Amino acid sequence: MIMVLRLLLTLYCAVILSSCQSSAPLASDTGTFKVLVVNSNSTLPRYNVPGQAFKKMMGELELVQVDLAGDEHPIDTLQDTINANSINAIYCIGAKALGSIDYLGGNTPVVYSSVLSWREFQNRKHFFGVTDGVAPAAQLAWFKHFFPDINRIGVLYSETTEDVIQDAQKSAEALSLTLQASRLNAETREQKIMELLATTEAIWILPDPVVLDSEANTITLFELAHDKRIPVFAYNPFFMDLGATLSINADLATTGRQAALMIQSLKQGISPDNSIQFPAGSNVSLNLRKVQQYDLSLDSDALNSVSELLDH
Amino acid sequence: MSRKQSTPTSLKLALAALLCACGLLLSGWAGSAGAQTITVYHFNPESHSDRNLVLKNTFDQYFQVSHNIELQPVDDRSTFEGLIAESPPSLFIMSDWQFHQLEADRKDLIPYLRGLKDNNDTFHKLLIGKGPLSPQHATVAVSGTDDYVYSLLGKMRLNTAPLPMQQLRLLTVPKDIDALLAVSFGMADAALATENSYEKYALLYRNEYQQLKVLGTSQPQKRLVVALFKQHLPALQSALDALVDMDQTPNGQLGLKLLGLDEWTQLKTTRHEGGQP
């Protein structure tokens, strides 16, 4: 009698474990492929483009879409709506939905851009996305591109961008530009700044905690540099507001393309190149007041590729 | 008598009262049309639309110092060519490549400027990659439309096998060097970029260039034109001349260079002058 119960308890859990992965194939039964958009807020701009630049590269794939703008049991209306569908692919928007998708776990792919924690998910199985920041080293070129005779960039970094700043040390190289590096610490940190702004021709921002680690701190490295005529070089526009020369930030429809081009190898059963890629597409400000208050020398041709222009 | 006298003076000086009204408001008329702003749209499918902005308020602000005269871009070419068909008193800057698809259907749009850089009206693009593309996928970072990149790359002198368009996918990033580095970080097969910006790419980043070749090369391509339909030619003239004028003036220069143009120059031969763009 146990072997018997033994035996159906084998079966049954079999049952359920086939159920369990023949609900997130690769490509459905009835040749259409599903994928489920889930935006954190599709009414943040942030989002929004990603999302309207992955539905205009989808072209006859069935999208599912779901918007968790104001939702505050999105984990509950994620498991109904996959419940309802056959999905095959999730691309998610954001953290809310990525970090909701992930909770409910599955066999799914998952595909995700505008995640600014991104790295916790970069080694999920099924997971690819695109990071939410240019490469260190495409940031350099386009800074090269800009002021071909700034050799010296000096950078502030601290434990959390170590290894950011040994992979630019050799996308530096490569560029033929000499990275000055100098890590940071509470006590030592003006000495610090001034000690480099003492020695190099730009300064480069990262998105580092400790060097970034209030609006007053920060605002007083952008009036050093700028007492010093040193030019800022930042990945974000929003340093342009506080003095930045210069500012390289991911174009966000280029990210949504990204991740369509994702979701369609995955559609043809193919797994992407690169489970993690950075964004393809860069947006520029240039702000050309500082360019002539410090008397830099801007290669003109570059200014084809300026998104934005402050301050002329 | 006095009275029978004073009816034709009356008569006159109602008559000139009625003449110098009519003057005035026609004066008045015509100063105003005078002061009506001309539009040049803007629309290049060579390349991204993402610098809209940037293009309006720098051309603005080059125009309003003593023009009225204002730069309107249009995202995407139907709206672009909607415009066109309602044959506005307007200018149009447009790649030559759209021109000359517009041309067959509308004889009386003539193209009057055209945009050159290095002293040079023509520019090649270039297929660029690590090696010859895979037959079975292959991803293309391109910063135009993609109906002017499948038009590019079918009739593009290859120097490997023949391009598998049907596979060919398309990511579309917002400038060359974007194409170029996305390449070299194995986003995409290949890039689709203007020798120029290859060269460029060759000071930049000597290492990554060296592994890349040249896989195809584009028919030579006229830079930017500036078109207009032939009957609005005099009503024009004032916009014309403010954008020969560009590269007189800082502001005007920045405008150029956004536009990838050093100045523009006017073309010899039109065709409403019998000859050929």
Given for the second form:
Amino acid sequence: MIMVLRLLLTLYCAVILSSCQSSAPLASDTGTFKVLVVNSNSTLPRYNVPGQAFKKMMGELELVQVDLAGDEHPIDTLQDTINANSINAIYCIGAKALGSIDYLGGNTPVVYSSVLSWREFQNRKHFFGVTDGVAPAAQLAWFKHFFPDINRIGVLYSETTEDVIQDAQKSAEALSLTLQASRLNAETREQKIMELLATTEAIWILPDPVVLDSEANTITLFELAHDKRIPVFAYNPFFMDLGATLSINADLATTGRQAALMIQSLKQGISPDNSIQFPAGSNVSLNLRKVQQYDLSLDSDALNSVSELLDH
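Other form of same protein, the form predicted on its own, not the form predicted in complex with the partner chain:
What comes next is one chain alone, with no partners or other molecules.
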């Protein structure tokens, strides 16, 4: 099993190194190709980091940049910008940017990243995106790497993430993990949570809008898990403030570089190989306080992979 785990992590890292970590700009053959870059709010690192990485990769290609922070009429702003420019492709960073462009319609190719609700757009024609979270198989491999004694992981899901669960089950089997998935609805929320907490050794949360439908319900989930001394594994560092033990987070700069590679393919008249791509890079956040509180067995060698450590 250890060999399988190491193989999965090695293959995952190989993707990172080969795909997107190079910061070399794209070819500077500008021609008449013009890209509209729409940022939901560039003052937030979540949106600024991929935007800066994207611009660096684009080199000398002409960019028309729009920041929607504080804009109460984003659709009008974007329509005016598009009318004033000959736009060949659009890069949207964040849900506000993507939702506004989607409302406008049109046939211009759209690439997006940093969008939690990306599944709503995965079947849109001319839309290409980088998901908001690391591939489930890679997340499970990291979980096993850090906590090799944890074998039963519970996960709540809805019809929105049903396809994720199907893929994750296969990955869990390869890692000798038991993935106990429970489909949730509003009427049975707390019952389902308590059932999982009673029969599993950790809870894994997905970017599911039904499971995480409100701040209050999300906080309740973490409180119930804490009462049972059950670690929560997450996909974004902001969950660390709620009490997550481990989070495998998408590397934001990498998502911007992946978006740039998609734009480059479109510039060459080639559709990207996959209309939806998982981030090829990741960062790891670990809450050492929770590890100690719950008396968890942690593989000390895994600490070398930690990007953010909460220890006091």
